[in-house]
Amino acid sequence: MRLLSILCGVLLLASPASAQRSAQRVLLIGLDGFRADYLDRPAAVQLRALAARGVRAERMIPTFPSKTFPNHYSIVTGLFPEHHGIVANAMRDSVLGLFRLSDRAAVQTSAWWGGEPIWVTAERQGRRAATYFWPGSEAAIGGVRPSWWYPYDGDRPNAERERQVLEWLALPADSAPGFIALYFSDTDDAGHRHGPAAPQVDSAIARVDSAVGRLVAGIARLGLSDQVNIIIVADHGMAAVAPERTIVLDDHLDPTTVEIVDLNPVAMITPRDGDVSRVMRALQGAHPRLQVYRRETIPARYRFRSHPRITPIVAIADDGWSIVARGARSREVAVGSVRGGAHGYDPQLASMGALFIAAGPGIAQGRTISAFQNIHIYPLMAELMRLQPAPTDGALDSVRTILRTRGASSP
């Protein structure tokens, strides 16, 4: 009788149940684009205290283009545009046509989301997940999305996120999420509409920090700092453009004899006749700030080339300059109206370096550890929720350093 009760005891601390309780949460918060040096601005209170009793990066690169949607998707993938497809915010595919951000339609359609989110791995091994407003959510990825999640809504203040963030932790422990995605916009609309060193930036940092700290003070309120990592990312940086840094793509190219399917500071370019030499003869050399290469030929450290959905011509302006076009259409920026700030740059500026921080019963205390691409957070949260991960270009080991070492005490 001895033997079998030992026998039953080893089969239950074996038991997917029990693997599910001893695996940890996380917490994952996208404050879209906040600068890495932005959480040395004097507004960033409780960002520094949540990264001085865990781990903060130099800097996060993000993936080319360092714009939203693309950067948002890569993290929570571990792969790059080019490989899960979502290679621009806005971008043609053959089949499904034109998606735009605002196209709730297309949003919402799974063909245009490649790769596996953590969301849809949590799903798939058992464990729940909830988003709120994460670029890719509303679509089922492979059938799949998470049990709770929201459409876009711009307008719903952070407090009522910030609740549902917290509710949905309170959940009995059969039943919450082991992983949890939230979304905030302040910081990359200030720096939009103002520049990166404005004032207004600092009042943007100071609302998202506060929400920051009312999470990890209701965390704390719920029991749950043992079991909770929270992981806080951003996109993207952002650099400060002006009128004088402009480059007129018409001034070069007649605009009427191209699709330009986004265009600033990246411009996606189709030759409508298909002549793409005539296109590069126009724009090659056209501008000392304005880099343009064929598809196949865009730096190879980019990982920006095989994806059909990449348009034949990529023109790439250089850091704070901004391309333009008169008689703006939908997507284009109009002669005269660059002010404030961009990104979408080259990912290795520091302009464009992104947000990390981590905390939480699986994360070190204490470090700084350098520059890191966006692509590993995929790997390293599947480790934190003890998850089997979907094949990525990221690499666990490549931000194994951020993880508490086996034995070391809770903080």
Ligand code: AMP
Given for the second form:
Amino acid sequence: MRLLSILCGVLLLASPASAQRSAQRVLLIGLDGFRADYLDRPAAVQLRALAARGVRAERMIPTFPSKTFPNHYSIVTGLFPEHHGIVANAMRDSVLGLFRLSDRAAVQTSAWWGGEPIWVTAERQGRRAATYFWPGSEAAIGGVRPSWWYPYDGDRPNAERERQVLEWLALPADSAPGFIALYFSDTDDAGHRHGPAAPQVDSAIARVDSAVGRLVAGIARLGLSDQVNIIIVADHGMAAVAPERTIVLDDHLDPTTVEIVDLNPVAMITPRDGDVSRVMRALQGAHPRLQVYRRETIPARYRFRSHPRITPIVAIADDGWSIVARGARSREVAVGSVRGGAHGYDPQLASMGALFIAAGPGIAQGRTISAFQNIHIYPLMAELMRLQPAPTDGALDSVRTILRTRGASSP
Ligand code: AMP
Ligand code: ZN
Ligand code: ZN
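Could you please show the structure of the form predicted together with the ligand, as a counterpart to the form predicted alone just displayed?
Below: every chain and molecule of the assembly, starting with the one above.
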């Protein structure tokens, strides 16, 4: 009895900080293709205001390839694509067949998705999760889906997404989600179509900026500013491309002898007859702006070797270059049609740098941190929600400076 009362005393003493921590929630907002330096463009008013009372990174470094699905999924699992298995937006698996973003059956098949996304970690540990679009959220990964989720519909108005998120946040504390993910595609769409420097990108920045502003105001109106940590991330940046910077793959290789599941700016190539040396001889040195690797020799820093969905040959275009094919059906990779912007390149390039902003009760105030890799976001989110993280490639210690130190005052 005495021991029990001592224990209770200890728990009570510990409670103010831990109770405050345990009540914290995370709203993760993904702004597709929001390059790190867009934050300094005039339209990013609300985003800069949020960063000023929280943390911003000079840039966040994506995983390779710097594409939408691999990176959104690295952010929520803390794993490199070679460990989570989403190695491209388009890929082939020897058992599952082909995967494409637009293939609802594929994106909803859990066997594609390795690792443990943060919403599964949350649900397994008794906190509910909600996603308004996020790659992976439509599949029952490890048998678990978020308590609330939607099949992807790129035409769903942003205002409807905002309204739903605020409705989730307003639920009674015992049923409200502790983790919410929300996705907007505006900046990626504009960047592809018009290039990163275009005024249309400024309009897209303005649209997502005002969405974030309304969400921040909505959270304040609900009286939840001291509970909700907002983390705003991009999956990758955007590089300007041009017709004079194209590499025509079939000038160097007979396309009928290989399968190319994904082409631009990272070509994933499987020789149909298994003769890797033949294709390597054809492609190596074929173009000074094309880096061609056997899977086993892909530079270690790409962390892109071990997963069987990685093809035997991977060819990567230099910054701002495009790989096109004469026989391509898709407009973006047809010869002569290259324009606007692209991504997928070496994650270390400044052009691929992604946005990172965080603000809230668990986040340091007024701090700019240097570049860091997106695999560290998962352990950061787990810490904020007081969840036991699954094993990952990321480490909380790499991003501890993002956290508010105990005792620091609220905004
Ligand atoms: P990309 O620029 O090719 O890497 O991919 C961006 C595109 O992915 C966007 O235009 C979105 O329409 C699409 N997208 C984003 N999230 C999803 C999702 N959860 N399911 C299917 N497509 C998506
Ligand atoms: Zn993207
Ligand atoms: Zn894109």
